[in-house]
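So this first bit is one chain, no partners, the form predicted on its own, shown in structure tokens.
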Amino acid sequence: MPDEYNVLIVDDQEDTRRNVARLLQFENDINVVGTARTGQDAINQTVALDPDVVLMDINMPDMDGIEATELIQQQAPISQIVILSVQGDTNYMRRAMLAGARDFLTKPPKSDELVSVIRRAGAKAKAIRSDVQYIGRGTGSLKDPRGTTIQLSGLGKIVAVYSPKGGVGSTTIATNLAVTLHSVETPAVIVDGSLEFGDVQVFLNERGRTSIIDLTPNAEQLDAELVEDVVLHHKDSGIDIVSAPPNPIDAEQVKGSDFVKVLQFLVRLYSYVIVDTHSYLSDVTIDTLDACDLMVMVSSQDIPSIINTRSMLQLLVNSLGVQKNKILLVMNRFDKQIAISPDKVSHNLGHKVASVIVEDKEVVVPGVNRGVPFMLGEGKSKEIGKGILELVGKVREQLSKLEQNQVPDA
């Protein structure tokens, strides 16, 4: 039996509400469960009725449809919103999409076009609804789908940790970033993108037979059950792990496009998808950097690392068109006795160092050898831990600003 999609119609004109309902009355898989005249009424009914799709007018007496869309996305992020408006210019479309709308149609909509858009949006809502029960997996009881577990957009965020030079501590930052970002309300998964010789399992002292190669062949048909079977659960922190292949030769099986499809599915299950990438610009790394919501680029104070970081920033921003505000630059293993300061590095690179993490081998090395991220122990209270906490704050802040499209280029 095909899925049925519940629809709420929002328009301040009664004739319009009635005409749209008539267009849908002969579609067996579409049910009009309610109508609303104002923005506030739309919000209240969306929360009460939990429709799959909200058909939203732009012009209403109390607030416009874009403002109502933003508020609905905060209170009922599963419901997918389709904007209907006589104003079909690109500015309105852009504002609608930034507010969280799924699609945009001009009035009066054609019947076949309207039905097609509702089915696409409805299928998206049902996919999120069916998988949301897994968001709190391993971290406590099931969370209310309308609670803070789901972010404003209804999806989590992909954060790629990358360094153009190996050996600067990217995996240490990625694992500690993941365990610190993770909570019952904001579950995190870390994906080992260093496919040939990934160390995430070692850094977290976990062993398992499953890995990314159990997901990528099914990238087009993933479901939450399969992910549950593949991920490793890190009991001490609560995060989940998608490991690199156990045999380096198996890395050749993973295509960059399939790897990204896995990441894009994981954001339906987790608030944060942290990817520990390889420094080599393979297809997997390039596609990950292109698809991520935020890139944490790791450098250190040594000259080769700074030179490589500058070259990579120029490549990403000037050649590949990556926005500068999508890149958070981190200086790791900072030693105050070395004359190369974060301010000097910022000036040299033309990109501000957002976070500084001090060198502390007495904390990091024992943690790595035991497979315990230092943010789970005493390291959290030390200066190196404060650096990670600062980075976590910057990550959350930047993701929020990027989502609201309010960040000027650095």
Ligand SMILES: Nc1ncnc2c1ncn2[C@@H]1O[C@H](COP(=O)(O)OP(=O)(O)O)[C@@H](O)[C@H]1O
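Just so we're on the same page, rigid core means the largest C-alpha set that superposes within 1.5 Å between forms. Numbering follows the first chain given and starts at 1. Nothing here was measured: the structure is a model prediction, and the numbers come from that model. First, how it differs from the form predicted together with the named molecule.
- Positional change of F259 between the two forms stays under 2 Å at the C-alpha, relative to the superposed core.
- S211 is not among the residues whose C-alpha shifts by 2 Å or more between the two forms once the rigid core is aligned; its shift stays under 2 Å.
- Relative to the superposed rigid core, F334 undergoes a CA displacement smaller than 2 Å between the two forms.
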Second form
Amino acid sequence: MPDEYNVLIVDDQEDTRRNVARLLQFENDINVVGTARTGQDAINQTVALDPDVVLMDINMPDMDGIEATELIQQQAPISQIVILSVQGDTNYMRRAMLAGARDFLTKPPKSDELVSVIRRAGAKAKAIRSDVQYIGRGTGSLKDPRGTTIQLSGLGKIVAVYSPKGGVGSTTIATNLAVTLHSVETPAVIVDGSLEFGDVQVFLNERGRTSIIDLTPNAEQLDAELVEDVVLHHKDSGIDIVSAPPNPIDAEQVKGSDFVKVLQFLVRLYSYVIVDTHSYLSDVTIDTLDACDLMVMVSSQDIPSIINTRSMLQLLVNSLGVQKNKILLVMNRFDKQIAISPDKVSHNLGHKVASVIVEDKEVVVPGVNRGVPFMLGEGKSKEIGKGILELVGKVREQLSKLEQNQVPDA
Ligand SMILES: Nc1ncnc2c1ncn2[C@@H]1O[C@H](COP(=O)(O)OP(=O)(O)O)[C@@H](O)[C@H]1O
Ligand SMILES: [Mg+2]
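If the one shown is the form predicted on its own, what is the structure of the form predicted together with the named molecule?
The next block holds the full complex; its first chain is the one shown before.
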């Protein structure tokens, strides 16, 4: 399905608003989500409705379109502004563009011109959205393609990687997912939720004495400095790590509610908070699955794993009321020689397998033993790496769909 663009029409004349809306009414990919008749109204509605495109008049009673454009740029930097004006004055247009307008049209606009300008500006808004959606507050700035720094107040997302059965590859997938999602603009932290025998540190070949138990007792009053003291920095990838306690005995002092408070603080500092949860349904695991924005559920191709996955899906969706589209199902260690296909599994579980990751011991095992996720090396270009890249794409896409409250195709 092609992208759809939401448009806000700003004009003080009712006739103009109506005429523009009429020109757009037969375009399936363009939705007029609101109209505004003053500059202030335009700003308020842009902030509230988050349209992809704002069609902006120049002359309005309270302020002109340039001033409104400037203010919208500051408060809602993703919405793209197209100036619509009778004034063909090039100086004026230049000022409008400097104020941050994306494009301009003269009134009355021709239908085809209007539509193509909206599509172009709308595509730009979508591109920025997908790039920057998950910028955490602490690092929340980004240069858009025009070189403007965009400050975003959005919080990051919690992605829990979970498998109802141990040994099917949760940690392998969580670590590779984290290093691939991470970028300077969208920083990631991985939190080891296998508190007793967590091995995220080992998978990433980092060692430290600090761990989650340095954060959970202060769950009510965390600050960025404390987090900085506790996380380990993974040099090869740039991600940060919150380790499991060095002594397994200490795991039991971590309460699920505190663990979740830590996660909810971390989304202020990181765009992606990846949690490698433990299969055992402790309150830490249950609270994490409840609090996460998205769950990556890992199954392997063997029958016991699939049966466990089915029970867990039923428990989550039917008993705990988790939204089905919050769960991305991944089939790991896939071997096409085996007759159990992703389609069959999707059918059997009543839940679509979102990504398939092949079995490849030659790539995975040396990576695990050296403590280097295969996505940082040649594995990235192998079939297994393509599976992870596909999963990363699905994670981003589903998070963005869930955020926009659309009905995702789960
Ligand atoms: N796609 C894969 N191909 C080959 N080996 C894999 C794959 N995924 C995981 N493994 C291996 O399976 C073992 C268990 O993986 P791990 O990520 O520790 O599982 P879990 O965290 O679910 O217990 C590891 O030794 C890892 O090397
Ligand atoms: Mg594990």
